[in-house]
Structures are given as C-alpha cells and as structure tokens.
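There is one chain below, alone, in structure tokens, taken in the form predicted alone.
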Amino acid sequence: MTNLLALLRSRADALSKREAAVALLVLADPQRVLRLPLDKLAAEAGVSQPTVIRFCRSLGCDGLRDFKLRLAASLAGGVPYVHADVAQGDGALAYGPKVIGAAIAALHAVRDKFDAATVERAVELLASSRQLLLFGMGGSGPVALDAQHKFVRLDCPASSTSDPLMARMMVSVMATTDLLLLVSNTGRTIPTLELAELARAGGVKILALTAPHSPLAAAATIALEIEPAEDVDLYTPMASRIAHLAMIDVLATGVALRRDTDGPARLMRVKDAVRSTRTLDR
C-alpha cells in the first residue's frame, strides 16, 4: 500500500486552496488527525465537511473513515517520521541520547548562526508593542503558547491561540501598536500566511519565527531566522521545536532587560499570584 504521507506530500500542489489547507493540518500532527470527528477536522482546517470527504477522495480514499485507516497504517511504520537518527530496533540505551543528541545540535546551530543584530530589533519591537498576539499550529503552537507564558509575566498584555479562526478574528482587532508573533518551522502553512496577509492590510507589525527564505520570512517585519533540524518532508520537528523554545527565552530575556527598573518586584508578585496553587513544604 501506498504510504499516504508521501502521497499527500507529493499531491500537496495539485489540491485546491481549501482541500490544502487540510493537508495541511494532517502533515502538521497526523496522529492527532485520526482522533478528530469529521466536524471538528472542518473546522480546525477552517473548510466545510464536503471539503474534507473530498480531500479524501482526491487521494483515492473512499471517504474519512477509509483515510484514516490508511493514514493509521502509515504511521505504524513511522519510525522515520518520528526522527532521522532513530533505527527500527532501537532501544531506550541507543534512542535517547540520539534525540537528546539532536537537540543540543539544533541548539548549537542557533548558537553558531545567532545573529544580534536581528534579535536586538526584534526585542525593541515587542518591548514598544501595546500587545502581542502569538499564533503557531501544529507543534508551533506550544511554542506560542510558551511565548505567552514568559511575556504575561514581563508584565506583556499576551495572548495566544493555534485556531485559525479564532486568530483570524483577533488579528482583526488588533490596531497598528500591537504586535502579531508567528511560529512556523517551514514557514509555508497555508493559514499562517493568510494571517501574516491579514495583518499587513491592517497595519499590523509582523514578527516571525521561522525558516529562511520562506514565504513567511518574506511577510513578515522581523524574521529570526532558524533552519529546521529535520527534513520537513519527512520527519515531525522535535529539535527544531527546542530551538524554537530557545529563541523565545532569548527574546523574553531581552525584553525583561530593555524593560524598568521594577522586573524583579513584578516577577515576585507573579510568582505571589501562583503560590496558592502549591502545596505547601512539610
């Protein structure tokens, strides 16, 4: 049987606009795809449900149940779509310090090309920003929502979301002084760049986490720029999402550095906020 990732990934430029945008969402977290109801795949990939059975058939599936039975089958034998060091047969001895290996290399990359200059304008820009909106799909999306984290208690009025829909809305409203974050590792999903699109009509500045000379690189205000540590085509990102995870807590730093004098105070009384959610030491 044909593998239906590869399909997919062959097909992606032959789909229309609407049926890309589900390809989209099953390359972005397949195994998540294969739990979703036919409604709720929809209206993640922001099409209607004849949308997605025609997708289906498209790739000579018989419709959602079929597509997910031969997506299922692919991904039994996703060894390679979980890393590219991992072999078939690895153990516990031999597959944890090759992913734990990669992500000090994908680290080490960042490291090697950081380039300051770029991060410095991207730090005065969300240190002059009102408020931020962070958006990334798929594993893109705990990245934003991780960026949220660290700005909220920088005393950054920040919000996050990896709906497509909920983020077109808010982009919406958002006005010239806030500052729209976006998070893609190929710098190529269809709803990312009709939200870049969306907020440049509106005025609104664009910073964006993202590969080089991508189409979203191209969009955005600022582009810091990372090369991802997996083949896209192939593998689900894991290093490249610990790079991404690292360049926030780069700029999160240089925020809380550009900002006054009263950082540690506000931290204490986020930290205060936070502290009856804990047990207490005994």
Given for the second form:
Protein chains: 2
Amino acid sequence: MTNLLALLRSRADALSKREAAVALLVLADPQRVLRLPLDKLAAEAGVSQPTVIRFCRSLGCDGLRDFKLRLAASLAGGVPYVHADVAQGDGALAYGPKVIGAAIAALHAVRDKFDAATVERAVELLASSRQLLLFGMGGSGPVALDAQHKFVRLDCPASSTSDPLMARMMVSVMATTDLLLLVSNTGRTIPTLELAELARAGGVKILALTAPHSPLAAAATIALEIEPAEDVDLYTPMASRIAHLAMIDVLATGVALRRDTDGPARLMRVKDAVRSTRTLDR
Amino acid sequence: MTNLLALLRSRADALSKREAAVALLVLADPQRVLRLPLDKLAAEAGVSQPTVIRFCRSLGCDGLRDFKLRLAASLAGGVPYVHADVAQGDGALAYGPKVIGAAIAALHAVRDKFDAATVERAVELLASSRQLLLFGMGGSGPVALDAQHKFVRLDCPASSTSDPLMARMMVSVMATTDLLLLVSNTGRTIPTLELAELARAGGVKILALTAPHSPLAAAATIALEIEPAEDVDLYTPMASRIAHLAMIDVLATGVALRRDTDGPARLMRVKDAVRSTRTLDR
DNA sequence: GCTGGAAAGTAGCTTTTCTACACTTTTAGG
DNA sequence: CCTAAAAGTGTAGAAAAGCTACTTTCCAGC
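The form predicted together with the DNA is what I want next, because the block you gave corresponds to the form predicted alone; please supply it.
Time for the whole complex; same chain goes first.
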C-alpha cells in the first residue's frame, strides 16, 4: 500500500487531460475532496461523474469509495514525515513535530524490515547465556546502558561499559557460555571492532546491533542490522539510535516471553523492589 | 485528530450494549469493516442498521462514511498499533512489530500533545545556561546519559549521573546560571525529588522531563510533560522512555538552531573529531 | 474528408446511507 | 410495586451517493 498522494504526483502525466483536472483538484486540497460527493467533485473539476470514477480506477482503486479511503490513509498524521528536514528559521512548532516525525519514520523502517528469524536466534542466544556484557561508545553508550537496565530486570546478569579498556578486561575473562552484545551505529568504530576480535579469539559469542554490511556485522555471531539514518540531516540527530533502542525492547520482550511460566511474576518482583523509592503524594 | 481506534478503546464502556457489539467487530478486524457496507456490517454485528450509525455518532463522527474515513486514517501504517498487546504464545514475527508499534504510538502521542511554547522556553533556558547537570535514575539513567552526549556535541558543558549522592554534591556547588535537567518517568522518584528541592534552595533552575501532574513537574521551573505509558502492558517496557529520548532530540535541535550562525560548523567539527575512531575498510 | 479508437459525457439504475417513527427496555420517583 | 419518563433498539422507506451502459465527441492516421 503506497502513499496515494505520492503515487498521484508521480503518475500525474500518465493521466488523460480531464483526469488530470481531477488530479489537480485532489492535490490542491485533499481534505476537502474527502468530504465532497461525486457530483460536486465532478462539478468542481469541470468534468463528468464517470470521468472522476475513471480517474480513481487509473490510480488502481476500485472506485471513488476506495479512493477516498486510501486518500484518508495517505493523509493520516496530518504532516507527512517524509522529507521534512529542519530548517534554520523553524520555531518549536515546526521543528518539534519534524524531529519526532523523523524518529517515527526510523521506527517504521525497522518494522518494515523486521527480520523475525534473526531476532528469534538472537533471543535464543540471549536467553541461554550465563551472563551478558554490553558495550557501546559515544551515542551507543546510552543504548548499551539501557539494555543493561532491561536485561537486569529480566534476571539476566548484565554489565555495561563504554570504556574500551574495561571492556577488554571483562571480555578476556568471559566464558564461552557468555555473550557480548555490541552496539555501534556505523559498525566501523575501531575499539568496538577490536573488542569483537578479542571475543572471537576467546570463543565468546557476539551479538551485534549495527549497520548492515559493516565490518562489525561481519564479525558478529549474529548481527541485527539497522540501516543508519544519520547524516541525512544535520539537525535531526540520532533517529537511528531510537531504532536501536526499539530493537533492544524487542529482544527484551522476546527473552521475557521465553521465560514464560514465571516471567510475569519475575517482572512484578522487580517492579515491587523499585516501588519503595517512589512517593505517592501528589 | 485523535486516533479513532484509541478513542474506541478508551470510550468502549461508555457505549450501550448493542453499540458495544459493533465496537467489538471493529476492533476485531478494522480493515474488514472498511470494505463492508452498512447492511452487512449490521448483520455481522447482530444489530440493526441505525444502531451502527448511532455507534458512529457516539464516537463523534458524522455518520458511517465519516467513520470509515477516520478509521482508514487511524489504520494508516499497516498494522493497527493500538490494542496490540504482546501475548504469551507470540513468536518474534508477532511481538516484534507489536513492541515497535507501541514505541511508534508513544511518539505519536508526544507529537499530538506537543507544546511548542513550553519547548521554546525550555530551549531558551538550556541555551542560556552556563552548564548543565543531567540526572535520572533507573530507566531514566540512560536518557540522562544520552542527553549529556547530545548537549556536549552542541558545545553545552554537560555532566550526567545516576548517583544521587554525586548529584547532590554537584548541585550544591552549582550557580544560579546553571541548569539542572531531571528525568523521571513517574515524577515520584524520591531521590530525584530531593535533588529538586536542593536545587530550588540554591536558586538553581530546574527543567523536568516527567509525567504531568507529578510532584516533580510541580517542583520544576519548567516541566516538559510526557504521559507515562507504562504498566499498561507488562511486556512492552518503557515505550515512554523512547518518548523522553525524542523530546531530548527536540530540545537539542532547538538549541542547535539557536546557535544558528555557526551551528552547522560546530556540529561538523564534533563529527570530525569522532571520525578518526572509525575504520573505512570493507 | 473518412475511419477507428480513445476519451468524455448523458441518463438511468443500483447500492448505500440515513431518517422518521414505533416499539421495547430500563430507570427514577412516588 | 406501579407509573412515567428516558434511553435504547428496530422497521421501513426516503434520500443520497456511486456506478454502468450506452452515446457522443475528439483526434490521429490513412
């Protein structure tokens, strides 16, 4: 299901003269077209009713009804968050939704390219390892830390660090039943790659959350590949880091589900342990 | 323009018995409902045609036509990511998109409730402070760390910690031109609240990223409020944490734009500094 | 200028949606 | 416990919207 408006723009010249008149009307004010019935629509475009129907069919719709539904779907969310780069003059009202939109787009991309088989294997690996070491530098540091937080909640012994030296020490004493989870947006961060090498030498399995076709992806036992969305727009930093976090969520969920019998109870226990640090007064 | 499916879920109990039957049908298979005409729809739900119409009106729509258009809009993006709780038997193919969908929904919520005025003020505050201290505990720790990473990139001196004691020491020596950014999902974490108190006593301004109507929101100079989505579903942890991160992105973007003249150049410089840690081979 | 075919329009028909009104069930008050 | 109002639900038929068969118009190539 492609975006109808995008389709319309791209195929506008493949339409006949009168049909193009309808297209013009649609592009001018799509919201309005949704409310207009066939006869008014035809009148406004200066064409006959069947021409409007034919226009819909030319776009691959069943009829006007179907066309309107698809148009509504294309219009959802108000502002299309494709191609909405932040610009110099933007106020908060402009750049806020744009930045959030970029994050949403990144998540959509992850969902569309979601590779269930690989995730299953990754969860398998996570659930069966004795302990976890999480490592990420720079922007990936918080991601590793977040993952630690999640896995500890699920009763998987997990440590995280952003210090390459510390990480090397920890990896050097890891057993083959342990797992190293490496996070790197580019998959080309040298200390991370060196760490992967060290782990391989010691027979420690590696799960990588990184860019496809990167050196890190190649070095990993299992690679969860996420297309980096950086550098597209200087002002929309790190949309792909949100994608990484979402993937961590997915993994944690998978692990939680594997421990199915007492999984919920375990989570509850962790929640209870945290509760006493909260106040209830208003 | 709210999401119709979300609205339907929330107001499901305000409907009459027969109308609820229609609601059930819609929730069970929204895509199908779009294609069904009134009579079949009524038949499937086991109610009369006017009941279906009344159901639509109860939801604030003009009629069935309008209802369908809105439903189509709500469904845009393929899988309906409301009402998609992770269940025990789910495989990766099922829970993956659900978890990601929950994150997307959280971001949509942030975008819909986006308060530009407050963000403008927050950016103003951030841009004009001498230095920044970021604090968050538990799940908010990584968020604070991430924010530090972002603001340092933008040449705002920023530190972050999850250690309350350390934070207290740092706050006690902060000047009134400094800013304390507190992150707390619930807004009820006691150490965070105590830290806020300490800051207030010292005249240090507080920017809070937290739940609306929470004690922390009340204690802050400026509160960026984000509805916590936790506890709704045990297996979808921390969707609201992604919302927090997105808000950090927005703030960082705002600050970057304020430094408009040499903002891009500055960002470039940071990118260059990082580049030498990367390998290009392969 | 004629002809074949594509594009557009006319008019009427079907489907779909909606409304007016009647009946039933529930609720509140005496 | 009965009654009356109110809310909920259904029946039937009117109104609107969408669609199709067929006719007319336009245009390119012979």
